[in-house]
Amino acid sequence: MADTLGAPSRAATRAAGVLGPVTMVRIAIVAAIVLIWEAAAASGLFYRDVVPSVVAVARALVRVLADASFYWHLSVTMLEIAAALAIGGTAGLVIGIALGGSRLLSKAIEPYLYYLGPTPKIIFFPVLIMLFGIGPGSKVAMGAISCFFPIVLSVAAAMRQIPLVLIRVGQSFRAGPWDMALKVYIPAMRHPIINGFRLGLGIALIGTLLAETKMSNRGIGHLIIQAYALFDMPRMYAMLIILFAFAIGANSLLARAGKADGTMG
């Protein structure tokens, strides 16, 4: 009887956990943003269609998602971002391990990375166009340069935080540089590496889209600037929402990957 009476309370507790305080605050923030947006659209304070109504944006979102050509442009952008993150992330990981493991290299090179890191990477785009042309290569290079800096600095800092006992254990087994990197350094730095890639993903997304808006005839950045040129604001906002959802989803996958590694470890 006690178990029967206690079952609803446990179910209620689980239901309350699903919509806990954090979830409720998030829902309230989204609702407030929607209400403020709709109020701004109805206020007449802005030029017509600069801030379209939520209904107009929702209709444009449906039209965009129903357009088959949109998915081709989306796949182009996603492939460019994935390639940029793979290239920039791999370079950042390798160079970060080298910098973190060598005091000489760290003092000689790392200050320049800190100076170049905050520099807007779009200034390199004309050079990238000359090197890789106006095709996907220059967009991938732009994204790779953008995500390289947060990843390399994150890995270099994490290398200096690895417990010395782990390094000595690897050395006692006479592990070479490759084995030390794969079996000691990277497992010990998995959380900083994941965090660096999460930050790098967002910056690679920005860099790739900026490159697509400047000189391209494909990709989501091209569609966004095209909608802006035609003053189709609902369509432009709809594509921005899709990109926002993609960024959240990709970031969540990386975060879950980090938690899964931590659980397995």
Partner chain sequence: MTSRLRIDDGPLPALMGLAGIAALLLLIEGLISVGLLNPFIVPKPSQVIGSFYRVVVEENVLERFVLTIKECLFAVALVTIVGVSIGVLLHRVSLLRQATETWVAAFASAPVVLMYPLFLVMFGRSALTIVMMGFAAGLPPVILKTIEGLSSTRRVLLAVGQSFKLTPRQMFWKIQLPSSLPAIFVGLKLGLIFALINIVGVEFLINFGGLGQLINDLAERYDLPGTYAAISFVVVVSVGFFMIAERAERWLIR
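Having displayed the form predicted on its own, please output the structure of the form predicted together with the partner chain.
Left out here are the partners and the other molecules; the chain alone remains.
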């Protein structure tokens, strides 16, 4: 309610042209970038269309968004990422709980996962193509492997931070391993799990899209590399803008989910 009452006054302030200095600086930076870009595009210093004008990119953006086939490719990529996150996330959750629950297992296996985590996963792509073919299967596998590592490590770390009293309460009720996982472990570490999945989503997105750019006939990654191959630069820039908006939007949605859960909890 307060927001509703406050909104007109903020709008009026903006309408009066009173912008904070930070906003002014931001606008100035964006304007400077656009101007430099336009000057570079008009200068003819760069090879044809390497730096297309902002207007050409905006037109391409509208064309891409108005094209029905784009949404089919987008849905393919989104389904691949969702499947990757479901597979890699479930595996990360189960193995993370096992590692976090056992010091012996954690010390035996976790160092390997910790050091394998930051290796560039895309190098496994040739193996995944052999195993799952060049269709969506290899992209899902690429995304699943990519997101598995941050999720398993954050779940294992979170397991070790569960208050002992909660575990003892579960044990005193003679809860089985399944009940302990569903009713004690997962609820107690929901914030780190959400954060792990947030990290995992970003990395699954990168893995899946990189795999699409390397070898695919569908998906947003395929569209980007196709625009590059046809040297349709405005379209490629438009695709990259959409992709970054999609990545940042998905990330902030999960961040909000984490915060909303935090305020309720």
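Between two forms, the rigid core is defined as the largest C-alpha subset superposing within 1.5 Å. Since this is a predicted model, take the numbers as computed values, not measurements. Positions refer to the first chain, counted from 1.
S.K.: One rigid part pivots relative to another between these two forms; at which of 166, 226, 129, 110 is the hinge?
M.R.: Hinge located at 226.
S.K.: Report the rigid-body rotation angle of the smaller part versus the larger between these two forms, as an integer number of degrees.
M.R.: About the hinge, the smaller body moves through 17 degrees.
S.K.: What's the distance in angstrom the Cα of residue 25 travels between these two forms, core superposed?
M.R.: Between its two positions, the C-alpha of residue 25 lies 8.8 Å apart after core fitting.
S.K.: With the core fitted, just quote the Cα shift at residue 251 between these two forms, in angstrom to one decimal.
M.R.: The shift comes out to 2.6 Å.
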